[in-house]
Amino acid sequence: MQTVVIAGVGLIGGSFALALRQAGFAGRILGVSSERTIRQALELNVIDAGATLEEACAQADLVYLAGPIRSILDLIPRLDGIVKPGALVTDAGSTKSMICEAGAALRRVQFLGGHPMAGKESRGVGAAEAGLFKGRPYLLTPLEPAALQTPAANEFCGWLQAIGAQQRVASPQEHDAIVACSSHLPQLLSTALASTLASHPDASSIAAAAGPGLVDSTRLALSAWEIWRDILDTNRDAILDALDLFAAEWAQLRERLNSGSLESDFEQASRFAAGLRRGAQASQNGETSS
């Protein structure tokens, strides 16, 4: 792998680059974005030139789509006939089905569906950084298990695994389920918390006594909507599912209060949580094969 196109070169893309770097990539990195994120990028040194999607396709190895979901989908269909053939495109979206499903249709080059489980709430290749994805899950979704065995997709997950990513293989419909009660219901649950307490008469004085849990409860509303828009469209289905379980877990752990049982709930729910903290350490400190 000799070229690396980035389409997007903002938080993902730039640390997917900057990662790379710091992993012994010796060669081209180019950046695909607006003239300005390009310019930011030359500074901070996240890539090493810019160009249009033709000119950077053309000498492509691996095309890194890292844009917002509706981008993605917007681009690959463009990908056949200006990519050079036996080069690997691959995509950073939140959700995978529809992505995947337009990948398949590529004729020239392969392609394979990724999710990095990683980010900030700050946007732009400014917040960029090689470690972002140390220890993070990073979800692999083929089509086939095939697409996994290929020359391309093999060097590759070299790479995945050089930046200290944890690689997790699904299918696409899997990886949307599972994402939608990870990572989306999560989002929701913190947006929705953070808009109740915002239309609560007594919102300024809540927010004078808040300690730590309630900000920890309320990080992930600092999320920007135009990031989620994508997600929520694409994945509508699945989430309405994982609603439908917070809902029906709600509506009974409601009734427990009422009568005084929750210290399953608790119990339950700590267990949980501690199982988080252990694996999310474990990774982190590299105890768990990718």
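Now that we've seen the form predicted on its own, could you pull up the form predicted together with a further copy of the same chain?
Left out here are the partners and the other molecules; the chain alone remains.
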């Protein structure tokens, strides 16, 4: 692949560009973003040039959609007429069913959904870094397994490997059910915890007594609504299922606290949490998870 287009040069899009460069990509990287973002991305040497969507797509071998979910859904239907045949269109949106459904309607180019499980608190191209994907899971959500075997998909996956991402494959629906539990549930728990305490009659005493546990537990509650609005809009059913699963667990835990012991809850939870950390550690060290 000679020319890569990043549509939405923020934390993820910018980091993908930097990661490609560091992995030895020698072609051109074009950015499609606001004028201000393009200027910043050029100053930071994240992209080679800015371009309009039409100009950029006419040259692209890979189009990497890294804007908000809503903008990805708006962009996809416009790509069929402007991306050159044989190119691959992929995205980094946090939900996949609706995006992949839109992608499946493309006729002249191949669409492959993706979701890097990477990020940090800071946003924007100024926070982009070449190592962001290294050792982190990168979910690919082909509509059918053969979609991973095309030349363009093969080449893209080769670059994902080169930048150190841990590729995993799931259907868009499987993906959305998984992230409803792994990402959307923790977010809403943090939001609901902060909301519960904020509307408590003793909110100020509770805040004044906050220890490190409460501070950590409310970190996700700081997340930006404009990002979560899109996620909630495009994954509502899977998230409702996850909320219900948690509510059932919560009710059982209450019952055991009231009339039994939480020892087995603590044991099971601690084992799972420790396992997560071993997995994250292994990935950071570049080992392959089984």
